[in-house]
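So this first bit is one chain, no partners, the form predicted alone, shown in structure tokens.
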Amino acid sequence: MARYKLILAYDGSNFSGSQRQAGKRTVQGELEKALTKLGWTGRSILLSGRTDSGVHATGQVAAADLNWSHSDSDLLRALNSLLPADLVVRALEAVDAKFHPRFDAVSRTYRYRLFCQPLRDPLRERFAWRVHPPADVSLLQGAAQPFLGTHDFSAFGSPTTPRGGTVRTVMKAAWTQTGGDEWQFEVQADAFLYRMVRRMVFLQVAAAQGKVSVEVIARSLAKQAAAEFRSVLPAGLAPAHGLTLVEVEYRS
């Protein structure tokens, strides 16, 4: 028995989440069901976190012990063989028999992407939030400076565990163009709250759209502060169907 790290990308549009959950479609069945047909017995696999109904990825972490007899490349091709056309092992290898993908992470990395246009663009809509009216670029730039360093990030989402902890570190958050008028915002941290990207996202094109200050979300990041803020922000989530999970890190 041999316990193995698997990379995983996925179209999340077809997914009610990574994780599993009785009578709907997602990462974690579907992948299990691949595994079972492999032989796999156990409980359930390991994922590196949760991602959300329409939220795809590039670079989820999963972990599954697995008496395997054959090469890793054997195991590969027959992973990807069993699984469904929006899901795929990108890469795999066999670890030490307590790695675990949660919480041996030291860091994630998101992606949001998003455009400015007055009129619908089905392609890349599937892919990224169509925003209208159009963000100020210089404000929206901006407004991703208060998240780096270690903050009470409450306001911005809840935690992962009933007893879990508000507090992040943010080692980067910034945006760049990618075409004429489409933006990517980059975030990484060592561990994110539930929804906490999507709210980011959302706030930050809010104070570029001036609906709210930066300021006010600077503010908002102060643990004394943090309950104070919830009211003052405006509600709302950025869609899910912009955001990836790129990237899991790791110590080597």
Contents of the next structure:
2 protein chains.
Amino acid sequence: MARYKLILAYDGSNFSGSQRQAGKRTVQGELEKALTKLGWTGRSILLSGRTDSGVHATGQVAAADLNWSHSDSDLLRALNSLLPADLVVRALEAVDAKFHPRFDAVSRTYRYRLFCQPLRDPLRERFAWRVHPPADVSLLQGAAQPFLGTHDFSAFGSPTTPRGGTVRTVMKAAWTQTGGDEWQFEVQADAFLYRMVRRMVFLQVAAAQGKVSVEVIARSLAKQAAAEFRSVLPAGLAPAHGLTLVEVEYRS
Amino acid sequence: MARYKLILAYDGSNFSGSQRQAGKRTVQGELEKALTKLGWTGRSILLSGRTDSGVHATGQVAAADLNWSHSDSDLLRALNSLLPADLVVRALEAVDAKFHPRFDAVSRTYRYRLFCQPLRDPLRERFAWRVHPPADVSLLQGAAQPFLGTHDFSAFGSPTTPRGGTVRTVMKAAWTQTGGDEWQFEVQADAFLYRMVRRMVFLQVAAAQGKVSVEVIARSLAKQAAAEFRSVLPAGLAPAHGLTLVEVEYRS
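Previous: the form predicted alone; requested now: the form predicted together with another copy of the chain:
Every component of the complex follows; first up is the chain already shown.
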């Protein structure tokens, strides 16, 4: 028996999120179904964290204990032949038996894609948020700055555990232009609150559309102001389909 | 009553092609359904050409005769509110009553996207062909050259009408790199034979993978050689989901 670390990519459109739920099609459910056919008898695989319904991934990390007597590349091939088209194991390796994809992670990187257009765009909207009226992109770039560093993000989400803290450290938060009207937000933090990235994106876009002042973002990060700003902030979420979990980083 | 020229975009994944077919979900069928709700009573809209099941479009052109007493922008909004999420009218305008999207077109431009990877990629494969073993991209760029100009393309497809000719003029045929492992073929011609672009892409990729010699492409375009090469050419089609009808050009 060995513990395997698996790097997963999925198109989240047709999954009810990553975590197993009875009667729903989930990433965990599909992966456990495939593993079971290869002799896996565990109760539950481990995931680095939960992604919501509709959120995509290119670098979700899972762990599973498996008796496998052939090569790693054989296992990769066997698993992928059993998984559906919208879920793939990109890589795998045997790791220390104590490896935990969530507790051992030192940071996570997410990417959020958007484009500014007045009309629907069927070829892009599966993986990006269509924003209109257009965002002022110079404002967008400035809007990301206040997030950098260690802050109380309680205005941006709930803890992932009942009594969890709300202080997080953001190492990277930057917008880059990826096409004529396309922008991409890349954000890396030690961990994220529930729906934190989608709230961060929503608020930045509201600022870049002139709906709120950019200063609101900086003020919303002050611990004492969180409760106040929670009621002031536009209470919205950028849609799930623009979000992708890109990478989970571990101490090597 | 006025004739309207409509520019359509669609994600072809869930359409059985562009042309109306009884009992199938098609682009024409969905568009006619929406137009009917706005008072359209014609027998059939006109399309610039047929796209196969799974082929996408950002610039398909349609024409429909409609009694509409409000503004063009009102019509655009009304139509799009009635169309499904994977089909949009990007623009429309009233045109000459004799305008025909197919017969008046002077050229068509298609784009074919591919990427070279050994493993599935759920976030890219909806709109691009995953090629493996990887194509030698220097060969790919050279492989497009012989197509330029006027040739008998009978080795690359069937005429779109029973006794139609097979000579076509290609004004543009070029590969460009659009990402680390991503390539895009853009091809413009006065008209295309049935499935011509997908056969062109398949043969070029076969050449770039070293499965056939690049010279075969040039020789396949000689009229007298067509019959011979038809049996020699790898008899394959690049998959529909990598192909997008980008634009149909008209004399202005």
